[in-house]
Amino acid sequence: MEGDLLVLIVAVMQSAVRAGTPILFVCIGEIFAERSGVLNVGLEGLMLVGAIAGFTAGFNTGNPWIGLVAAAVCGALFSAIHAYATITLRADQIVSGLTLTILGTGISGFFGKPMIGQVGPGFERLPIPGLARIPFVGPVLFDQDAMVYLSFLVVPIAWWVMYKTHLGLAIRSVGENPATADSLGVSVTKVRYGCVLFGGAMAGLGGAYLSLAYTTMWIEQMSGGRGWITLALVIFAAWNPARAVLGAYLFGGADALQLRIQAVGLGLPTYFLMMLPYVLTIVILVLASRASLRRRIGAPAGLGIPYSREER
């Protein structure tokens, strides 16, 4: 009985980490926008832009790693709208997020109705030789794709470039204060260009995991409301790359466990198994809608405030 139950719990935690791993991607590059003051809430429409981008280039050339390029750049590409409308025309963050969420689930409803039902090439799950034999941990975290093998490298990259380099620093004050950076000779314009076409790169890549590992077919609107779960775990994570790694893995095993439970058969209702993300998700935003959290738990004070020089 321990042992099925150890199978059980080692089961539900690699699910977890595959699970996690597009919401991770996503996390890494929404936190570089916020932190540098720009809210998009537009990664629903961003990951599905990236998930037909990536099965598309994937399923025609045969190759994986070209669709997960392609995914980055395009993802990049449609957040430059999100970036034009907000940092140059200083239009309502929240709005221009909302239009790239239509769109984006326009685009891939329209180029990914040829390709539905369609396989394509993915990344198969890839054993690290001696390190997947770690009873518990090797199941769990070294015996994955490929491409949760990129996650574990990005995170560790993000978290030095943001706390550890003059690039980080420059991204963190213009989120607190663009007034003050600006007047230190840091472009303000550039700095939330760069972070913003790179949040939709990474939202790109989270995407094209769903399409080309995650699973390898295209299944319309796949997305399923992660984009959404990756704002409220910005905020669980505090902004902080490292932090984002629990969080993602923590609405990643919610998901893996009520398909687990589901498979058991224990009589739960389906539906309510399947909110349970959504309800931690939703707790989240209350919690965090607070100005007095949000100052605890060190939200950009800049976040979501255009900025002008004539203004200042």
Contents of the next structure:
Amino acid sequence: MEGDLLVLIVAVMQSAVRAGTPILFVCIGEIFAERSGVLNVGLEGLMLVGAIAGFTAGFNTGNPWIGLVAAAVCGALFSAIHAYATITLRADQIVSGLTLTILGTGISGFFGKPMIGQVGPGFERLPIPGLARIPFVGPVLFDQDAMVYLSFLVVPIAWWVMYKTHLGLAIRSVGENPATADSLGVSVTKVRYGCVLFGGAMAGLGGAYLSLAYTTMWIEQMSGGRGWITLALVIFAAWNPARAVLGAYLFGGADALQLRIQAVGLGLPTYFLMMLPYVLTIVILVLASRASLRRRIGAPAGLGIPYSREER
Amino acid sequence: MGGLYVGGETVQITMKLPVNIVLIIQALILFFVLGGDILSRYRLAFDRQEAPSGG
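Okay, that was the form predicted on its own. Show me the form predicted together with the partner chain next.
Once more the chain from above appears, this time first in line as the rest of the complex follows.
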């Protein structure tokens, strides 16, 4: 009985990492965009575009890596619309982001029509020899697919760039106080464009994870609200890439646990279980907003405000 | 906004357009409205001074 429980826990945690990885990719990208002062609520649309671009490219070439590149490029291209509208034209960031979601949903559905029901190539599970045999930690962290390992690389790099490099300092200063950054010779426009495009590329990768690794097919609206969950997660992570890992796996865990409970059949209604990750989102948002009242968790001060040189 | 939604549904029914095309059109309209907003905030000024002679 004891052993059974351990096996179950390992299985749940393993799928928690799998379910958390797409959210993690998107979250890292959005942290960069928000740190530079641009709120992108179009993540849901970007994920869908990334998912269909990745799947189509992977399906036609038979190589999931080409699919990944295609997803990142398409995600970046799509977020360029948002970047142009909010940075150059100084439009409202929320409205532009919501529009991006509608556009992404429409375009992915349109181009995804012929792909429905097809099974494409995917990332196979790739246990790392040696490391995968460590009890408990091994199967959870090192018996995963290549994209999960990629995310293990991306997170420390993102953290290092954000806190230890000149570029990271420029990004943070542009998000806190663009006028000051501008007066010190940092190009606000360039930094913001760069961050939004990077955020789009990462959202594309997160979407591609869904269609190339999590499942190997395209389902309309397959992101299923993960883009919105990520927005809450960025706040939970306090705009810190390292804390994003914790949050992403927590949400992944809620997702995995819900599927597991359904499979075991405890007699709880399915819809109640499907609600779990979203309830968690609300709870965390409430907690985070209370914490922020107490000690200002460090939201970028310039977030959501378009920067205009003439008005500084 | 309401007009966009109702119009989108009507077009789906009468012209048998798929819902995704409707979404794309709605999003494009919204983006152009957003982008065009800057024209209402600024006035285009065409500078005449250097235009006539090529120097």
